[in-house]
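The chain that follows stands alone, in the form predicted on its own, written as structure tokens.
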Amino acid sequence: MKTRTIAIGSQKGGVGKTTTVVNLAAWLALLKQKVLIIDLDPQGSTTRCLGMNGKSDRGGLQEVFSTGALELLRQDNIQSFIYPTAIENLSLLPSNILDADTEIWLNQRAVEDPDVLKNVVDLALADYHFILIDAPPSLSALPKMAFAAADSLLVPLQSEQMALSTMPRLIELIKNVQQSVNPYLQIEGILLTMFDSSLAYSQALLAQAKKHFQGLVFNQMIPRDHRLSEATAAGRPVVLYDMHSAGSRAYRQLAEYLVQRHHGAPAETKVGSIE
């Protein structure tokens, strides 16, 4: 099994990053891909959106990173920190960073050993078609550690000028990672989110993004859809809330494209049940 590890990140919050991680992963799983989400964001929004509150009974990210340089961890140990979700084939290594002191410790851990997450990913590779890493929107060491562990970076870009203006800073971080810890890091693509095709402003921003990032903007765009927000608030992927909404269909198209790109034609879908 060839695993594709994709970090999903942006230098700006509120661009639909968590929504993208959760719903892209859900559709990949429904396309019969085995998927692992690693929630590296201390806010833990992805963990909550998959029905967990961070107080996982076997521990999570904090415990994995507490094992020194991971020499003692083996694949069965990694799996003990990975939890099933309500969707078949979709698993989660949850964020359980519950206070500021632990978040500071986690950042220090990332500075001391930027490859620690890559070690975790390497131990889990054999079991998954896709590993998605939810990287925090910050200038801390955590996004750099996420990019160091990934094959590629998927960038959600809100359809607003302010979000576009943060892209040069992200590009600089990517270059820094390529030069220092991961020369093979690619840009998987730039995903326009909260897109309203009826607005001239949105169309102009799309044209501007395509001009600046030639060949990197996905043809698939995520529309502004209140059902996505409602599903997030309800703590579940949109496929288990309103599977046929415009936002759900858009994430399915993106998932189908990624499966085709990395693993051949997608298989028949089947919706998992809520546990």
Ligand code: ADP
The other form holds:
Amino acid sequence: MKTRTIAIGSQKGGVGKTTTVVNLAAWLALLKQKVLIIDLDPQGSTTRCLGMNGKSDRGGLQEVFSTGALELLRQDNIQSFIYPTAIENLSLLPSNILDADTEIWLNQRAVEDPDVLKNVVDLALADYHFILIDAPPSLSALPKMAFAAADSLLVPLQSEQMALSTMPRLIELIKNVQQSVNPYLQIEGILLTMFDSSLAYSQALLAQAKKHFQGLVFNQMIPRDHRLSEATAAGRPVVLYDMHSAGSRAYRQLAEYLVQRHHGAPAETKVGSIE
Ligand code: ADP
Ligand code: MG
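To test you: the structure above is the form predicted on its own. What is the structure of the form predicted together with this ligand?
First the chain shown before, then all remaining chains and molecules of the complex.
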């Protein structure tokens, strides 16, 4: 199976990364794709959005990143750290980083051994069509590790006035990552999130984004939709909360587009069921 590994990253927090990882992954899974989410953000929001609290007995990120774990994983099977979710075909390698000391330790591990995530991804590749990595919003060793492990980077860009001024930094980030971390890293796309077409600044942002990034801006934008935040607060992907809401439909369109782009077949005929 040919796997597409996509890191969802941005230098800013609160732009819709976690919402995108969870809901895009959920729709990919409903389109019969086998999907793994790796929650690399020590905040663990993605893990909670999927109804887990990170206190799983089998462990998660922390154990996978332990020194020497890789040898064990090879023998023992990476699947023992991967959990099913309420959605068929959607699995999770959870963040179980519950305190600041562990977060510091995790960053140190990322500095010592920048390839550890790539090794983990390589072990999981055979089982998935898509691997989505939720990268933390910083320029520390952790997101770099995600960019090193990924085929591509998907950048959510929040539609707000500030976004215009942060665009040059975003371009810098992408160039920097491609030069120093992963020269093969492609740009999956720039995704406008919390978009409200009735607002002038949303339109201005779209125009600017298209000017700077040309064909890299997804035609599909994610509208501002409170059903998405309600679903997150309820610890569920929106497909299990309000499947037909505008936000849910937007993530479905994006998922169909990515299935088409990477796995060819027309997505319309492939919708699966919810357990
Ligand atoms: P990040 O992971 O980048 O920090 P989140 O996905 O957690 O961002 O989103 C930040 C906040 O915005 C959350 O409260 C989330 O529920 C809300 N949010 C994200 N996307 C949307 C959207 N399209 N419409 C409305 N609220 C959204
Ligand atoms: Mg997040």
